[in-house]
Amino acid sequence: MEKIKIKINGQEVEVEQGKTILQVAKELNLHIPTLCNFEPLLPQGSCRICLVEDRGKFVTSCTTQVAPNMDVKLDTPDVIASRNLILQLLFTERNHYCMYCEASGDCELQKLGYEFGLDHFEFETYERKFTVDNSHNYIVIDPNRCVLCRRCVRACSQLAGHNVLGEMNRGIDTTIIADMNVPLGESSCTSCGLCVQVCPTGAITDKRSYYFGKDIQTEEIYSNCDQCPVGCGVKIYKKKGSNFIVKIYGDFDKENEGILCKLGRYAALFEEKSRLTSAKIKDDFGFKKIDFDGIIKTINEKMEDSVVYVDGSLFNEELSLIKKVFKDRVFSLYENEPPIESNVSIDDIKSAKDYIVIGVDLNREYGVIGSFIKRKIFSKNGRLILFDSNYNSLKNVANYVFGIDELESGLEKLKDLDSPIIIYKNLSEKETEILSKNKNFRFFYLPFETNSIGLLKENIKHKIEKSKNIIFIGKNLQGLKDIAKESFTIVFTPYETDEINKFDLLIPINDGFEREGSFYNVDGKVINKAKVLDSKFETFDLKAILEELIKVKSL
C-alpha cells in the first residue's frame, strides 16, 4: 500500500493511503471518542462524536480517508466544544437517565458522559416517548434509549445477513423497526441476537441478563459452541463467584465473525429438558440408587458380552476412551457417513457466488452458515437455489425454488452456475447419483450431530447389532427403542426422557457448560469447549468412569 505524509496534532507521520483518520489515530495510540463506529461494520459517521479538524474544516474521522498534506487536529477548543454540544444533544434527545437503565455501567454513551465531564443537561430532556417492544422471547427494544447509531441495522444486514431491522421516520422522530414496522416477536427475526451485542446503550437488551451483572462483575471465558458442528467461537460472561452464566456473545476474532444463531446465543441457556439427577438400577421392585463402585462393578460384569452405541454429542477425548475400553464393539447409533464428502470449507462458502441448498432450512439449523450465504444474496454478489419439498424460510430470499423431486430437471435449467457449492444434510441414493455426475459442483456436508466427524475419525460407523447387553452413551435415545427390547441396557445420558425408564441402569453424566473437551467442526478442525459451570445434580464425569474401567481391565 502506498504511503503518504500527513500531520496529526503537529506531528508529521507517514501513513498508508486508504486508511481513515480514526484508524491511523489508533495505530499512533491517539484517542478519538466514538459512538456509532464499530470495527466489523462499515463506518457511517452518523453520531459525529469523532469529529476532528483538518485545515479549518470539521470532518468525521471514522469515514474520512487520509490524503496528502492533511493537517489533522484532534482536540482543538472548537473540536472539543463541538463534541460536547453533540453529546448534550444525544443525552437530552431521549431518555438517558442512567440510574434506571439496565445498561448502566456497560453503556458507551454513559462512558462518554464521564469522559467529557457532563454533569448537567443544557436542554429540555425526554420530550418524546416511544413504545417499548417486549414482544420477542429473548430481546427487548426500547427506542427511548436509542441514539440512532444504526449499529443494529448494519450488523443485521452487513454481518448476519438477515435484513430484519431498518428505520422509519426522519430526524429526531426516527425509530428502529423490524420488517415493515411489526413487533420484533412477530417479525422475520431469527433470534441471532447480534443487535443486542453491538448496541452501545440500553436500547436493545437481552431479557435473560437483565440486572444479573455488569461486565465488570463477570469473568469472560472464551470457548466454542457445541450446539451444532459449525462450532462458533463464543465469549461467555459468567458472574464472578457464582455458578451462573449472564450472557453469551459471539467472538469477532473467530471464523463466525461474531455471528451466532438462536441455538448458540439463547437456547443453550434455556435448557428445558428434565435432568437425570442420580444413578439408579432396576430390580424386581423398580429402581434403586447405585453408587460409583456399583456402576463400575455392573458394567465390568456385562462388558464381555455387550455392544456399545454412541452418538455425535460426545467429545473426542470421551470417544478415544470408549474405544480403549470396548475396542471394536463400538458403533454409532445413527447414520454418520456423508453420501458425498465435503471438498470446501467455511471460507469457501463466504467467497462463493452460487449456492444450492438441498433440504435444510438454514434459518433454523446451522444458522451461521445461513448468514454467510444470505449476506452474499442481499449484496447481489451471490445466487441461491433452493431444493426442498417442505416449507423453507429461505424461499423468501432464494433466486430459484424447486421441490426435491425436481432436482434433475431444476439443475438442467441452471447450467450457467459458477462452480456452485451444494450444501446438504441428507441425500437419497437417487439424489446422490444425480449430483455426483456433475464435476463442476463443490460439496459442503452438514453433519447431523455435533461430532459426527469425530466418530468417523475414531472409525466408529453406523451399524446395528443386537446383543445380550447394550451400553448407550450420549443424548439422543430415540434409536434405542427397538434394538434394546430384550437386552440389559445401560444408558449414560444427561436427560430424563419418556423412554429412559424402559432401560436397566441409568447413569447421569455432565452436559452443556458442565463439560470440557474437543470436537471436529464442519471443516474438520479440532476445536475446544471450556467447562464453565459445576453440575447442580448427582452427575458423573464420563471420562472418570471410563478411566476407572480401563484400570479394572488391567488388573
Second form
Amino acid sequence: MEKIKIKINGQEVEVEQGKTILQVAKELNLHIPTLCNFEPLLPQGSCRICLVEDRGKFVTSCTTQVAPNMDVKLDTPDVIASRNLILQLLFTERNHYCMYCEASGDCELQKLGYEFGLDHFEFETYERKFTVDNSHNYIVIDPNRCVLCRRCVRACSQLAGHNVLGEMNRGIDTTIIADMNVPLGESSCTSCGLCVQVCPTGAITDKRSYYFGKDIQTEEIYSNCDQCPVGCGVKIYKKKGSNFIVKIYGDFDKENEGILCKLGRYAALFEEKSRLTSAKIKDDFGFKKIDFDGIIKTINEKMEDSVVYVDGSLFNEELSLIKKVFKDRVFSLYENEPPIESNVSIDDIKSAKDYIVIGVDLNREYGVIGSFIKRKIFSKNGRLILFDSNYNSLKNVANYVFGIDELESGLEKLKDLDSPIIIYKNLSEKETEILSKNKNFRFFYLPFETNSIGLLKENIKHKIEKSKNIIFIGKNLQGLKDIAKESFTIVFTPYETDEINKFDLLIPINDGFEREGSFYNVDGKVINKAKVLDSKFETFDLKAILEELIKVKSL
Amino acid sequence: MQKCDIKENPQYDALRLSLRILKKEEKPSLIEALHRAQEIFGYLPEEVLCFISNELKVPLSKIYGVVTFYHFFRTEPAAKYLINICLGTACFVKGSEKVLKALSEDLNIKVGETTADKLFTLSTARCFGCCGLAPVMMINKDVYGNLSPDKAKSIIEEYRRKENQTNG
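Could you give the coordinates for the form predicted in complex with its partner chain, as opposed to the form predicted on its own above?
And the full complex, kicking off with our chain again.
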C-alpha cells in the first residue's frame, strides 16, 4: 500500500492510502465516537456521530478515505458541538428512555449519552409511535428503539446473504422492514439472528435473553457449534455463577465470519427435547433404576456376544475409547461414506463463482454454507444452479432450476461454467457417475451428521449384523427398531423418546453443552467444543463409563 | 425471498421484454425497471415487485425500500383522476404549495393517497415544462394553469359534477 502524509490534530502522520480516517485514527489510538459503524460491515455514514473537520469542512470519518494534504481535526469546539446536537437529535427521534429498555447497560447509544454527558432531552421526544413486531419465534423488532443505523440491514445482506431486512419510506418515517413490510414471523427470515447480534440498541432483541443478563453479568466462552459438521465458531454468554446460557453469538474471527444459522443460535437453546433422566433396566415388572456399578456389570456380562452401533453425534475421544473397548465390532448404524470425496474447503466456497447444489435446502440445513453462496448471488458475483425435485427455498435465488432427474441434460445446457463447486449430501449411483465424468468440477460433500467424517477416520463403517446383544450409542434411534427386535439391547442416548421403552437397558448420557470433545468438520479439520453447563439430571459421561469398562476388563 | 404467485398475462410478457433489454447492462437499473413496470401495470402490485426481484436477482426488501422512498411509485392503483401538482421552482414561487394544501384539505387526503370514492389521487411532480402558466397542475392529461387555491378547488368541483351527471 502506498503511504501518504496527512495532518491529524495538527501533527503530521504517515498513513496508508485507501484507509478511512476512522481506521487511521484507531491505529493511532485516537478516539472517535461511532454508532452505525461496525467493522465487518461496509461503512454507511448514516448516524453522523463520527464527524471530524477537514480543512473547514465536516466529513464522516467512517466513510471518508484519507487523501493527500488532509488536515483533520478530531475535536474542535465546532465538531464537539455538532456531535452533541446529533446525539440530542438521535435521542429525540424515538423512544430512548433507557430504564425501560432491555438493552440498557449494553446499549451503544446509551454509552454515547454517558460519553457526551447528556443530562436532559433538548427537544420534545418520542412523539411518533411505531408498532412492535413480536410475530417471530425468537426475535422482537421494536422500531421505537431504532436509530436507523442499518447495521441489521447490512448484516442481513452483506454478511448473511439472506436479504430479508430492508428499509421503508424516508426521513423520520423510515422503518426497518422484512420483505415487503410483512411481520418478521411471516417473512422469509431464516432465524439466523445476526441482526440481533449487530443491533447497537434495544431495537432488535431475542426473546430468550430478554432481561436475563447484561454482558457484565455473563462470562464469554469461545467454542464451536456441534449442530452440524460445518462447526461454526460461537461465543457463548453464560450467566456468572449459574448453570444457564443467556445467548449464543457468532464469532467474527472464525471461518463462519460471525454468521450462524437457526440451529446454532436458537434451536440449541430453545428446543429442549425431553431428556432421559436416569439409567433404567427392564425386568419382568417393567423398568427399574440401575446405578453405575450395575451398568458396568451388565455391560461386562453382555460384551462377549455383542455388536456396537454408533451414529455421527459422537466425538473423536468417545469414538476412540469405543474402539478400544469393542475393537472391530463397532459399526455405523447409518450410511456414512461420501458418494464422492470433497476436494475443496469452506474458503473455496467463499471465492468460487458457480455453484451447483443438488438436493439440499441450504436455508434449512448447513445454513452458513447457504449464506456464503447467497451473498455471492445477490452481489452478482456468482451463479447458482439448483437440482432438486422437492420444494427448495433457494429456488427464487437460483439462476437456473432443474429437477433432479434432469441432471445430465441440465449440465449439458450449461456449457460456460467456471470450474463449479458441486454441493451435495447423498447421490444415487447414476448421479455419481454423471458428475465424476466432468473433469473441471470441484466437489463439496456435506456429511449427514456432525462427526460422520470422524467415524470414517476411526474406520467405522456402515454394516448391519445380527447378534445376541446390541449396544447402541448416539442420538438417532430410527434405524435401531428393526434390528434390535430379538436381541438384548443397551442404549446410550440423551433423549427420552416413544420407541426407547422397547429396549432393555437405557443409559442417559450428557448432551449439548454438557459435553466436551472434538470432531471433524466439513473441511476435515479438528474442531473443539467446550463444556459449558452441568447436567441437571442423573446423566453419565460416556467417557467415564468406557474408561471404567477398560479398567474392569484389564483386571 | 418470498414465494411469488404470478398469474401470467400479456402485461408480464411486456415487462419480461423490457427487463430483458435492461438485464443486458452490467448493472441492471432497478429504478428504470420499476418505471417500465408502472407504465405497463399502472401501479406496482406486490406480485410485480416479486417478479422483478426474481428476474433481476435484487432482494425484495430492497425493491420495496426504493418503491416506498420515491413518491412517484404507487403500490395501489391510481384513481380515475390523477392530480399532479407541480412543485417545480417557478410553480413553487408562484404559490403551488398553497394550491396543494388547499386540495389536500378539500379532498381530505395526503400526497400519494387516493380518496375513498376512488375518484382522485393526489400527487406531486417537478415541472411539466410550461412554467409560463405557473402554478400548474395536471389532471390525467389536461393541464390547468394560473391556479389559485380557490380556482383549483372549483376545477375539482367541476370534475365531481361531471362524474355525478354521468352516474345520475
